[in-house]
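Next comes just one chain, in structure tokens: the form predicted alone.
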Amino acid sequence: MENSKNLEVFQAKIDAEIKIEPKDWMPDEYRQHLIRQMSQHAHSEVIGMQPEGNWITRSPSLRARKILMAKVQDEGGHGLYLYCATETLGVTREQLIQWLHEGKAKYASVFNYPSPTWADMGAIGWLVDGAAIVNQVSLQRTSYGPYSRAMVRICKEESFHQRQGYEIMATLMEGTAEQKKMAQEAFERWWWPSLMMFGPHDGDSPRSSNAMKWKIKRETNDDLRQQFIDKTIPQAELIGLKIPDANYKLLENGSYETSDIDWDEFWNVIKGNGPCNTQRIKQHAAAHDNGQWVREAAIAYNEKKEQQLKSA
């Protein structure tokens, strides 16, 4: 009865656009299903620095590694971010890492694909993270308050990122034939796995139901993927990119029909086959080994300055 009673003020709370904080009640299901959405959020970001930081010692110019420094260092805040949110929910971040590690937690499926030239830094900025900036919007306003709040300033931050990607891809369109060919073959390789990172049909997503009910998504995937596509399409077009889908079409109500994903890559992808699955987590491993010695001394010097507190 009381479990009943704490249920209907949590609902009536979400129904007002009252946020859920930490200390309140919550039900079990509405707080693993934020530790599971979270988790994977803050490991995307984090995942999300390789193929990045691969092109940082290797960019065309002074100015573009400066680029590259500061919006990988804000990947990494974000992830900073989404952990310290998550443990709000009671889970600690070993845990979080080590499921990641053993393959119970998940990553955004994008970053599982290669990034073999410098136009595939244009792309990612501008795709992928302008498919997480429509997705971050929305969670702007998800009813779990520390994850909302940490929403605001990510997307502030990834406007910045999507900029310097198309930037990257409209200097390259303005630039020799090879450079244009080089852009047209990264646009082509991220197109569809930027359209997969909205996850599959509403209808295919069993947790979508209870997600909107507490209104932790606000929007379905399938609306976020196609104001994704109306926004970037004609972007595309303005540098003179060809859209890689033949049967693209622009409809009377000003949005763009496109082909249906291939869900068998995505779904092999996130079963972990897809190009760069095991490398990914085999290098976030390795550099997790490496840094213990770090999160030791910085543990030994933070005792050590409590002590001289308590001391003075």
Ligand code: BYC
Contents of the next structure:
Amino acid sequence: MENSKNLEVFQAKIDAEIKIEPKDWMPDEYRQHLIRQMSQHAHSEVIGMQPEGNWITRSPSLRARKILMAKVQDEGGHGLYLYCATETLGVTREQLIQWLHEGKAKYASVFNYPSPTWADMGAIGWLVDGAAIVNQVSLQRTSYGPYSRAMVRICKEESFHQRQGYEIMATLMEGTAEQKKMAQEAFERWWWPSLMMFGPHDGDSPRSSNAMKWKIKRETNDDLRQQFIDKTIPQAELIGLKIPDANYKLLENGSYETSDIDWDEFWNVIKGNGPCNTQRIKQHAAAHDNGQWVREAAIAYNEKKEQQLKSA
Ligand code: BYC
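Next up, the form predicted in complex with benzoyl coenzyme A, please; the one we just looked at was the form predicted alone.
Every chain and every other molecule in the complex is listed next, the one we just looked at coming first.
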């Protein structure tokens, strides 16, 4: 089929809500757009294990430790589904990791902030996973089949994560004055970075136009951010947390108006100048190098199995 006919069939499928599958024809721009977004999403899941992994050995109880360990492990699993889904677009996992280490691939800016107290575990689960869910529920309807199916499973797990985070915050808010202060301070550390997770305002988002046309994105950055704000502010107020925004107000339509994000901070963190950017990549690269023997052993094991099957 000539290219314009291919394009017509491709867009018609998207318009009819038929998923694009790995062996279907797709324009190269669509493929590259997906490789970029999905691999960045995968990297975010894996780099996101670091701020929480920081607290596994220092959890305040065995129950808390078991839950946190399972949660961090889930995030690693999400990264793996997403790397596999990205590989269906014809790019190797090694290449994706190399782009991450070279700084060519991004990951969510929110993971470049430190997690100095136990309350940060609450704030990350409640706010960061909470923001991720709003975005990922929408991405369940994305046009690329493998991405959409990965999202369905990831969303089920993320909703547990959001609740475990909120439980930590609610428990601290019923505790001593010191615990309440710890929770409030963690809330203040993660509120703005969580709002930044949705990306720049719609007018400043160069990727949105193609993403919406191809139904990779189903809702805009600002619409998703507003949904998150509207559901999170009442949750904060219910447990006595103060919103770190002097200008926020409830509007007649039930939605909240808030101050604008500090976009200089957002772009600065994305450029690599956040408090933990260097540490996050260094730690990932070291873990990757340390895992070399595991990858080699897995390949050797598979090769041996294949030989045994052939000679059986
Ligand atoms: N951080 O045109 P735009 C989790 C970049 S992890 C960094 O709006 P787009 C969890 C953007 O990449 C879940 N960079 O782009 C794990 C673009 O630069 P490039 C993470 C950002 O793609 C562990 C430029 O800015 N979720 O749940 O249309 C523990 C212009 O932006 C950010 C996902 O990854 C940012 N926040 O929209 C706990 C969701 N925002 O690439 C929890 C999947 C923007 O052109 N991704 N940029 O160089 C998406 O939905 C979209 O990619 C975004 C951005 C909404 C993030």
